[in-house]
Amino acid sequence: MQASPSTTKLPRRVSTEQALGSYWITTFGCQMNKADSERMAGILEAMGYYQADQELNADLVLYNTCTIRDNAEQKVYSYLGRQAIRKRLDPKLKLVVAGCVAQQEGEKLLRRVPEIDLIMGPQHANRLETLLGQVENGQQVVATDNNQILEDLTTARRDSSICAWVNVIYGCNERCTYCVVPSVRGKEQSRTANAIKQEIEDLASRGYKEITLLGQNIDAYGRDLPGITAEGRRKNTLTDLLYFIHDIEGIERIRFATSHPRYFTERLIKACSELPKVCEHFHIPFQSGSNEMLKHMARGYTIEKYQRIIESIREKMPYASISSDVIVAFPGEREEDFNQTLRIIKDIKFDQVNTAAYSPRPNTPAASWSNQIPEEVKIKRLRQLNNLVESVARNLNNRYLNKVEQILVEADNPRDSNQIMGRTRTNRLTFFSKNGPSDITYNVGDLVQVKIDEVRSFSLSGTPLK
C-alpha cells in the first residue's frame, strides 16, 4: 500500500455561525488510514466543526500519518513545520497528529514539535472527541496506550457517496522482520459479523453500491472470535463473512484487502468464484520472488505456495486481476534473489504492483542487520522493477481492448469535464463520456456497459453502449 498524502474532502454539515471552527485532515498512507480519517472527520462534524476551504485557514489541523516508509514519515515533519509556525502566531490553532507516526514516536514528537496539542495512535481514532475535550481543558495529550477499539457505526463521513470502506479487523499479529505495523496498530481485533452487516446495511440504505472490507491482514479475520464448527474449523472466517453479507439488498459489488498468502485458502477462492457480488480482483502481496528473502522476512510461505494460490484463482476465475506488493533491496538481497523477483513478475503477469525499495523502520529486526543494501543499488533495482511492472501491466491491459466491461460510475473525470470515471469489476480505472446513446446522461452510482477503445498501463477509456 503506497503512502502518499490525500485530503479528506467532505460536505460541510454545520452552519459556520454555530460551528466550533473549521478543520482540515491530510491523510498519509493506506486504505486503513483513509477509513480512519473518514471516521475522525465524522466525529469532528458531529462535534460542530466544518471543513475549511484550505489547510492554512483551518482552526484544527489533523495529520493522519503513515510510518511504513521513511519518506512518508519525513513528509509529516515537513507538514508539521509550517503548522508549528502558524501556531506560534495563533495559539488557538489546534494541531493533531494521529496514525502510525503518532503511535511510533509518542512523546518524542513533542520534543521535536512542541506545538502539537494531541498525539493519538490508530487505536484511539474513535476517542477523538474525548481527547480533544482534554485539550480544551489545557492539556497536551499523548494517547498511545493499547486500547480496545469501540464499535461506532454513526461517525464516519464518507469521501464517496457510492463506494465505502468497511473495517472488519484492526491490527496485525504477524511479525514480518521489516514491518512496523504490528507495533503501531496493535494486536488483531475482529469486529463481529453482525456489527459489520449492520454497517453495510446502513450504507446500502443510503445508496452505496460498493463496499471494500478492510484489514491489515484481512485473512486473519475472526481468529480472535469464539466458535468452532462441527467439522472443527473456526466459525468466523473471512469466507463465512462474505457469505453472511453477500445478499444485502442494494450492494452491487464487494471487495476485500489486504490478503496474506499464509492464510489465503481454497475455501476462500471457491467462495469468491461462487458469490456474484464479489469482484474478480485480488490484492495479495508476495514481497519477494526469493524463498531465501521470504524466510528472512518471516513471511511464512514459499514462492511456490504463492504461485499455487494464483493458479487456483485463475483456474476458477480466468479473468481475475491480481495486484501485489513487492520490496526490493531487502538486507542481504543478492542479484539472483532480485532476478527471481523479476521472474515472478514476468511469470504471473500482475495487473498492478506496488513497489518499494526496503526502508529500515524503527523497532524492526531487519533495521539492525549489518547486510543493508547500498542506496545506489536500491535505486537501480527499483527503477528496473518499475519498468518491468509497467510493461507487463500495459501488455496485460490489451485483454480489455474491444471488450465490453461493466463500470460503476464513481465521479467526474477531474481532468475532463465531459467525462466520468469508474472501475471495472477487476478494479481497472476507466474513463468514458457522460453522455451515452439516445441522449442518456450517466450519473454517479450507475452501472454502465462500456466498450473499451483505448488501453494504457494503469487505466482504460471506452464508449458507453447503453
Ligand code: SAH
Contents of the next structure:
Amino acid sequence: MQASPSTTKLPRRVSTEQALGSYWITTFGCQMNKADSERMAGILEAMGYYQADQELNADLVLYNTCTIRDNAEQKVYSYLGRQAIRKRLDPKLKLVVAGCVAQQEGEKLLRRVPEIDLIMGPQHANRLETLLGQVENGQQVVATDNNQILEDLTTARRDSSICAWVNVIYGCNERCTYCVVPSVRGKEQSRTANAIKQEIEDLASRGYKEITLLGQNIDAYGRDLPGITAEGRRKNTLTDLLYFIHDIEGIERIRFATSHPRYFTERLIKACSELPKVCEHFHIPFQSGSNEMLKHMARGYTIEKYQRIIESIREKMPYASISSDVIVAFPGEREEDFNQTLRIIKDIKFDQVNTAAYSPRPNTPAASWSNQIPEEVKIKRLRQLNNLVESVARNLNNRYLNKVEQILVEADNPRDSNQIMGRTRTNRLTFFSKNGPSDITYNVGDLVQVKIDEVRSFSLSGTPLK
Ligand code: SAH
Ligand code: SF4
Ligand code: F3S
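Could you give the coordinates for the form predicted together with S-adenosyl-L-homocysteine (SAH), as opposed to the form predicted on its own above?
Let's see the whole complex now, leading with the same chain.
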C-alpha cells in the first residue's frame, strides 16, 4: 500500500458513438485522489465523453491535484501552463482543476491561469456533471465550499478489473501540525455500512477479487455515525465494518489504509487475525521516532505505544508486513531526534517506508514556526534515511526466498511480455512467467501459488507451482 503521492495516467479506451468529445485525466497524489479520478472518469463516460489517446488531443483535460508537499503542488502549474497555451488556440478545450490544490487555492488559481474553466475541491468530485453544465452555460466555475458528499450513483471507471478502492470515510478531523489534508479534504464523513457493502457486492458481481477500504484516518470510520452497543461501545467501527463485509462471495482479499497509531485497537488486530480474507499487511505511519517531535506534530501517541501495536500485530500474525510514512527535518528536529527515527526503522524492520523531508504548507501551524531546518540538513537526513530503509527492506525480503506465496495476478509485466505480475497477501509485488507447468497460462484475476526464487528490495520473482 502506497500512501505517498505519485502520478498516474488512465489508459486509453475505445470511443463511444454520439460522444461529447474526448477526455484526459491526470491524477496526482494519494489513493483518495485515484479513487476520486475513477469516479469522475465514470461520470464523464456516462455523460458521453470517451478517453483521449493522448493528453494534447483531449477536448477536456482534468488535473486531479495534490498539495501534500510543495513539489506536488508545483507540478500542476507546469502541466497547466501547457494546456493554457493550447486553450488560447482552441477555446473549445475544457480545462478542469480538481482535488486538493483546487481546494487550497480556489479563485487564486484563476488569477494565475485565467484559462481554467472549472476549479473543484475534492468534496465536489461527485458533482462533476452539474458543474460542467454550468461551464457549458458560459460560466467560469469555482466549487470549493464545504459540501456534504452524496453517494455517487454513477459507476466508477476503474483502472483495474481485479482490485478496487472503496472509500469508507472522507476527510480528516485530526490536526497534525504539518498537514494540509484537514483543510483541503474537510470534516470526517463516513459512508453507511450498507452503502459500502452494496458497492462491494456490486464489485464482486463484476469479477473484482480484492478491495482496499480507504480513509485518510481509517480508524476514525464510524465516529460520525449513530449507534452504541449494550456495553457502551461505538457500533460502527472499522472492526465492525470488516466483520460486516467479510463474507461477500467472490472477494478474496480485503485491505485497508491508512491506519492511525492513536486509534489502532487490539480489537482490530484480533479481527484481522481471525478474518481469513483480511491481508496481513498494515500501513501505519509513525512519522518520527522521537516523542518530542511526535508531541510537536500533535500526533497523539508515543513511540512506545507504536512499538506495542507492532508487537501485538506480530504476536498474532508473525508473517505480517508493516509499512509506514516518515517525515524528516520537521521544525526543531535535532540530530538525536533524527537518530531515534533511524533506530525505529532498524528495530521494527519495515517492509516499506514512504519518506519525505518536511515541507511547510499553507494554513498549517508548523509552517510559521521559526525553528525550520536548513535545506542541506533536510537533504542529508533524507538520503541517510532512504539508504537505511532500503537495506532493511532488502534484508527483510530474504524471508520470502524459497517460500511459496499466493499471488493474485493483476496485470502483464509492462517490461516483459512473457511475464505477469501480482502481489502477495503481504503486498509485495511479484513477477513470474505467464506459462505455468503442464501448459497452464495464467490470467488476470487468478490466484497462483508461486515459489519465490529471487528477491530485490521492493519486489520478488518466482516460479508458478501449478
Ligand atoms: N493520513 C495519513 C497521512 C496522509 S499524507 C496519516 O495520518 O498518516 C501522507 C504522508 O505525507 C504523511 O504520512 C506524511 O508522512 C507526509 N506528509 C504530510 N504532510 C507533510 C509535509 N508537510 N511535509 C512532508 N511530508 C508530509
Ligand atoms: Fe494529515 Fe494527520 Fe489527518 Fe493524516 S491524520 S491526514 S497526517 S492531519
Ligand atoms: Fe495529496 Fe490531497 Fe491525497 S493533498 S496526499 S491528494 S488528500
